[in-house]
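The data below hold one chain only, encoded as structure tokens and taken in the form predicted alone.
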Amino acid sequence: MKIEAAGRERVGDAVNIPIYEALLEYCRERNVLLHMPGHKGGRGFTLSEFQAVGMVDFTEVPGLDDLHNPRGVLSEAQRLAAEAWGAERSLFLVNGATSGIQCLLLALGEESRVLLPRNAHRSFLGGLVISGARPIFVECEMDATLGVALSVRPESIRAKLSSCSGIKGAFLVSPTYYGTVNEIKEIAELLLEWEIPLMVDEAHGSHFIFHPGYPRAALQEGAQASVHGLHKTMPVLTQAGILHLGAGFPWSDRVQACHGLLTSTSPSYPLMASIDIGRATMQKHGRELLEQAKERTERCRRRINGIPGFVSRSWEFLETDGVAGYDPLKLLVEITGLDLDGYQLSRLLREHYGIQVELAGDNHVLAMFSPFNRPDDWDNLAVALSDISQRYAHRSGARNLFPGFPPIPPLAFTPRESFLSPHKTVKIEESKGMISAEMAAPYPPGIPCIIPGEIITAEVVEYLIYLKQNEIPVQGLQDRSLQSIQVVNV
């Protein structure tokens, strides 16, 4: 089989990949497939690319185990993952890091107080609605130039612990979307004094463990649980993630039960096999590949810093309070002297140079590299930016000024209470003082400016108007034109 040859060429025979091996063995048996799925081993697909995926897309037949009661290859694959990432227990996620975060929040219990940074991804909202937990938000350290959250200071967490009693758990987002890493060790030690477990949304940091020159993984720094969106940086199919529980995590069995509730009873075997293969690939080749990618990204960063009108920071992020490190594969390009904004730059790169960046902001774009980019990808970006610098050096034009990310609004209801309450629709300009019944999160990076249960402030109204004027995509609002918002009908 071609798929077998391709897999072995990359991973090698010496690495254990139990799910993939079990799928290949089932293919070799050439059984009459009188079971799900309906494409019958890929034969139902007319495109050859889908036929290749379908060849290993099966269901829980004997020999392939069951994610809801793993005793065979899935149990072994999860054990190998726990070993690779230094966890006590690891659970495969087939609905991305989102489901791992929601498992942890659901395990906290209804009305439990949970400490959250304001830069928590929008997936936290689903977990709050499902669980009924009460969020206690902590202010983030913002970069004034970029208008993005970079860290949470340990002192900010200490202040919340002193002023708010009954906190049951605490979350961090580290690394952030922009690659900055929090002072996890210091925060974990602080929370340990209060007997509060630290859980980390480490969706963008699954590769850290495989190279000593990258930031240390959250579990290494004392966190008791972490969640990875493996597809973000590793050779893993989109939607595949993993939830790690460290030694001493207080609700391991409860999290396992929540995983069963929130996970499909028909988990995708291609997704799970890709987790297995991605883990094995990184164990065998990760250090070499990550070193190479790191060197290429830093070289590209130096080239960009020599182009008029652009700046790309790295170690400078460490000057921000609470930032302990950064992911060298995140290349943030700031526009400092050209008459175009980040959204225009993103469109130029795509339409004229065939380069699609991860996200755009008011005055920046973010490029995400991985060990699996082609060698000329780095060069192509630098060449394109050099050309754009010359073309836009002397142009002028009016721009809408970024009003700044709004302060955290006061919470009137829990997200669950608001979500389940009667709603009405009002114009955004007239919503000040009302209780939001929905979330608004510019995406990417998916950080909400308002969530259900919070009182809509003047700053939130101004920010939503700014998003509308600049045609920035916003998730969570029913009215995608940003004319109106759902509020609690009290």
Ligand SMILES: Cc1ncc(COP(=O)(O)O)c(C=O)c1O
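Everything numeric here is computed off the predicted structure, so don't read it as measured data. Positions refer to the first chain, counted from 1. Between two forms, the rigid core is defined as the largest C-alpha subset superposing within 1.5 Å. What changes on going to the form predicted in complex with this ligand:
- Remark: with the core as the superposition reference, the CA shift of residue 461 between the two forms reaches 2 Å or more.
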Second form
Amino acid sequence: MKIEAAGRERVGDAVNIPIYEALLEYCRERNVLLHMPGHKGGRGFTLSEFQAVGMVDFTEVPGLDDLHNPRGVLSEAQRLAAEAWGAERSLFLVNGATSGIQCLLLALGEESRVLLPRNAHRSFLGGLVISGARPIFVECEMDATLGVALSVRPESIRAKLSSCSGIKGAFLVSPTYYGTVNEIKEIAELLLEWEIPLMVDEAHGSHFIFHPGYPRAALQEGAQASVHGLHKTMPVLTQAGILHLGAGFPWSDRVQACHGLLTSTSPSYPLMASIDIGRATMQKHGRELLEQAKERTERCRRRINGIPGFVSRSWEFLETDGVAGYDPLKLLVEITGLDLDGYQLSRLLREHYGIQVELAGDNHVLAMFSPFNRPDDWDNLAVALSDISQRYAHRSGARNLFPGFPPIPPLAFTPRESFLSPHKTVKIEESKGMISAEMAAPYPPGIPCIIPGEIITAEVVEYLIYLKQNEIPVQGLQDRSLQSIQVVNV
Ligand SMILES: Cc1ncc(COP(=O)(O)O)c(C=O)c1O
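Switching forms now, from the form predicted alone to the form predicted in complex with this ligand, please provide the structure.
Starting with the chain above, the whole complex follows.
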């Protein structure tokens, strides 16, 4: 089956896409629109591309249900989603996976101890500030060559459970941005012994369930909740996500209440309808499409591994402790023998070959494929890399780029206490011993070396100075020039 054909078929099929059907029905009624939104069915948009979106951008009028009290099409669409992903209850998100993570953290309650991997996405910080929960961080397994986190070992979790009491919930990020999947089954079983629910930030893994040759989804592996950023890997509009609550999740009603609290009272129907359509598309065609995309990506990976100067790992990721699998559609290109860094490679690909990759790091770029890429896209990447390999000077030996990462500093305040306290600005060189009011996360590895509430250690100061001297991009600090840091004014 051709991907293009699948796209056209979808709408004609109109099976099990209740939100879309209700929107179409409402359009067909041709009502006089004396309600929100102000663009009145897209007529207010001057650009024709937007008019089409506007035609289905309605709000909570009779027949279209209410996300805050779903009893009609939205309830049915959420039920269908729960069925597709094997959840007990699924809640639609219109502010990305970010809001699902925040709901789960808020539901834990103030001062609750929560186990978090140090590679938690920055949306966790917002969740910690909103909830007042107290993070207990678990170290990640880093890849020495890439300098990024690939997993958390079950043993690291076991050690934290033995040394810290009163932990109420635990999170993992799986798959990681780079596509590696954790030992979720083993970790979920371990946590179960301590009666701690495992919640997984599966923002990048919503497609796994639709093909048995992909890693198993977190809920299938025993996690009790998972969060999907659907748009990342599925044919769904950006910002649409789902929060899934699995069997035995202990405080579902509270999470639902938090969802009500953190969700707009005007959730976007195009976003929610796209969840419905994306889910139905993948249920109907996903297996075939994912198979084809996997084969094409593997073929492309093999070609890249034959190009001097580049390497693309797949099964080799499994050699890292705690890595149980990887997403076959994440294609990481490591520069092992060219005089070129990842940022330069990314720019070259864009400027000379019309290819935009997902991210660039010091010695790599990450290409993200989906079943909805054109067949040529895989080919174009391999051809471009082959061309670059011939044009650029080769060097021998890998670049050793990464200094040791500082140990996780002690927490003096919760992130919420730190956020709400008065702050002052100090020079980084003079910040040792103070309580940080900011996060600083160099990229890569995207792991914070400090978060609000942690005490700035000598190692952190040294590391921040190293980042400044080497002009390594850092997320989170107000002062982009890395001269100063905000600290709690105690
Ligand atoms: C691992 C991970 N979790 C959560 C998020 C947040 O997702 P969203 O941007 O959909 O809110 C991201 C975003 O990139 C992410 O990479």
